[in-house]
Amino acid sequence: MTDLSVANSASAAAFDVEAVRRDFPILSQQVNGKPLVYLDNGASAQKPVAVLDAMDRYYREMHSNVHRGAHTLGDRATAAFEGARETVRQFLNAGSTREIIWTRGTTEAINVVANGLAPRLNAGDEILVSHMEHHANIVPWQMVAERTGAKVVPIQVTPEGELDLDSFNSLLNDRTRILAITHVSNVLGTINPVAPLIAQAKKRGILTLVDGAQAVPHFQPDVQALGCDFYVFSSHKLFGPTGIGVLYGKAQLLEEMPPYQGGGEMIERVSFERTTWNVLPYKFEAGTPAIAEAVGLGAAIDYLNSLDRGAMESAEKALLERANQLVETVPGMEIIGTAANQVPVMSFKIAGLHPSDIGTLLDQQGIAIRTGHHCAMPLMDFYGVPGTARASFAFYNTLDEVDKLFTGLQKIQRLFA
């Protein structure tokens, strides 16, 4: 065991995972007569009691629409709603709450940016994305490119599942207008070196968006240190509720972008002759917002802040380390993506077995994983597979659950062998 592994194991031992698991009531149930082993965190993470209580308290004690209510409940709801925005600002180290826009999730956030930047694009302009992007960071750019005559250009990846930096460097040119890159691959777990990529892009005046959906559950980003123009993520992957996400954008760019939707809240004044837009961040928040969900997201971040983040990250590394050690115990198992710098996500295939069969048979043993193309078809094409099985771990998973996963895979392999 390397010195780093020893350090990770020591920090993992210091992390009281059993105490943490008691904060997540859903984990204590049985599925198909077996204790639940939830390893589908990359799709959606579970919610601690702190989040459930915060949303319940909102509905029981303060539900009202926000910002314009001339009564006590409206004041309470507005304070909780805007307090959550400040919590997100601190989490990202954004310069101002004006730069924190509520969206329905990562997908909508990227669509807001893509449509907002469309007026800057002309025929022949290029939008760089990587080969490992989620469809949500490909399709909106394709739609905008079709309207404007721009072109979406993919950055290649290596067989190990790392960004091909030579490919990136060769693709940067005078026509490049936007770089849209994932911080962490949802299939491979690869942590991309986004800071130096952004620095290179900035030298050429290229606008940058980082998809942080898979990063924020595992480590805390600093948008000012990264230097990105936009950063997006979803609440439900960050142990918060579904139906809400965040768009961080530099204030100057958000001021220049047209609003994505029209309606209430995003206006300053409406007449039949002319309508003017509200100030940031409300310019991009048409209609009644997801108030309870914003409160829940704020509570999720507060919960994470109450934990020892260093010990938590070390515990997650220990989970992936154990999983990698056990791969050889399953004949025919092959890992897809072996990047040097990863979060605890493992995509794999087993010779002779279809991923969906693996998922179904694991579910019968109480083990939840994800199977399919993971909304990353170009990456599946690159590896020449129709899909993979994927186990994605969170800090509330245990080493024993990793062992149960591989015991389950061994049973399946023997059954089909």
The other form holds:
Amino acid sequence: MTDLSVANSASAAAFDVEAVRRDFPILSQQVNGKPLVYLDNGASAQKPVAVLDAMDRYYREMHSNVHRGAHTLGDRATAAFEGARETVRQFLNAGSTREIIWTRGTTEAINVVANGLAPRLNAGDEILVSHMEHHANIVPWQMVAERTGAKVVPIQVTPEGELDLDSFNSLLNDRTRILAITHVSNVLGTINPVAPLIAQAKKRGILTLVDGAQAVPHFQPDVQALGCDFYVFSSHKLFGPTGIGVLYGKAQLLEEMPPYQGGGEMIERVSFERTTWNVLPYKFEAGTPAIAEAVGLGAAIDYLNSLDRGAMESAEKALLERANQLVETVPGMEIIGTAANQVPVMSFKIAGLHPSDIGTLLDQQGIAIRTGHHCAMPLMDFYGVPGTARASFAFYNTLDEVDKLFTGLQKIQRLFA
Amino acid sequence: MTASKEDFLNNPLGTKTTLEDVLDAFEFLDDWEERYAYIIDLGKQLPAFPDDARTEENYVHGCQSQVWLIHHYDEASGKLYLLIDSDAMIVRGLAAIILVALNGKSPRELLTTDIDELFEQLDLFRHISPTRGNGLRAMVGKIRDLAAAEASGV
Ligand SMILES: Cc1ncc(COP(=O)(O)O)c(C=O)c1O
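Go ahead and give the structure of the form predicted together with the partner chain, now that the form predicted on its own is out.
Let's see the whole complex now, leading with the same chain.
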């Protein structure tokens, strides 16, 4: 144990946040006359130069359509595009690139799965989600439930913001067909113990999807160790470009699922008598894909791999610890979500202040946070709040920025005093 | 509590507190803290809003804070009177500025008032931009619709 903590503090010291920040040009600007403090990483993270350069280089040197051209540029573009797929495969530790489907993001990935599993659902079947899901992991299931007569059932959350495991156990039953659950809550920062839940679901033949949108920016999942059937995430929260995301699915299930959209690229052969689907992963990638974005995502993952992830995680932990220590310096401030296991995401309210007041006045000080319902209205209802203010940190944030957030909040309180 | 005609006529914003007052005050505010302290104070001048008027019909669909707006058209003077409520302090203050500019005017006068220009002048323009999602744009739109309806005698 002692050795571990020594190793941790040594790697925390080794993590040079100032050097890392220089890789993110957008961070070194002034907003409203103050140095930008970007604490809205949960909504979308910033991009390192490596990503910008990779996309720029792609367009300057290799752009053309993929998988088609009988020419050199086509080969280059295809190699870069498929290389990025391999990078993602390694990142998730998936068994094969056939299991890595490009989507527009988490939302589209969940829609592909919900649509693909619809033929397996009958009236009365149950889809288990949780009360802390993002709307992206609720609404697609509701739409499928509407079509099939299935029901969407939420697992309860405890007041601390953890999944209520008793609720999970009592809701599992013979009608449960799908468990779709977030790895990390975008509002609370809670890291859910998805592995044991998946194991339990599997014993009953229940299919499992994990929404990794808020997990991957903070730690690297291993889909084979988790044992989930599907794992989804968005590039833009993982320091990559917008417009692309990933659906990991077990090959056998993907084979059995109907395609999501029809068109070019996803077919093997088309005739008016009979059209057959292309092989995986292309069956789910109708039309010309977001090639430069895929390359950009690959570059983002390469960039992350070049950093010391252990050191990064300790540095992030230190940010959250500092923030938690400073809460008492702002009278009336209350943290929403105090789970034992969290990524550095902090939702809060301050007595007498509306979250939008907090957001507006922090913005005046160059501090960007998110306020509102965070696309998690059922969770807002659970906590009885119209919304929260949320500071979500990334590894490039500094302890000084945490301090600035709290100085900013103290200033706001004085304004209302 | 239901709003009476007096509640509308007694609203100080746009009557006792005038646009000139606000513009003058802004001249002397140096930094964002003073500006927003003043805006928050203005919000405190919003008269009490009748509980039973917090209905879906009077709700202004913004994004984050809740905003309600009711009106009274005074036939005798030909002027339109407004009451606004919100649960967010800054939105209340910005609503007060809107009222200072638009409350107690004839519909025609009201329709020719350029709110964007006013907010630009006060360096608050970003608040009125549609992307802010604070409902201000919707609030102004609703007031203009009311004025247009009265002006055309609907
Ligand atoms: C947990 C979670 N799931 C899904 C999404 C949706 O991601 P996207 O909008 O990139 O599809 C988000 C984004 O906020 C999220 O935080």
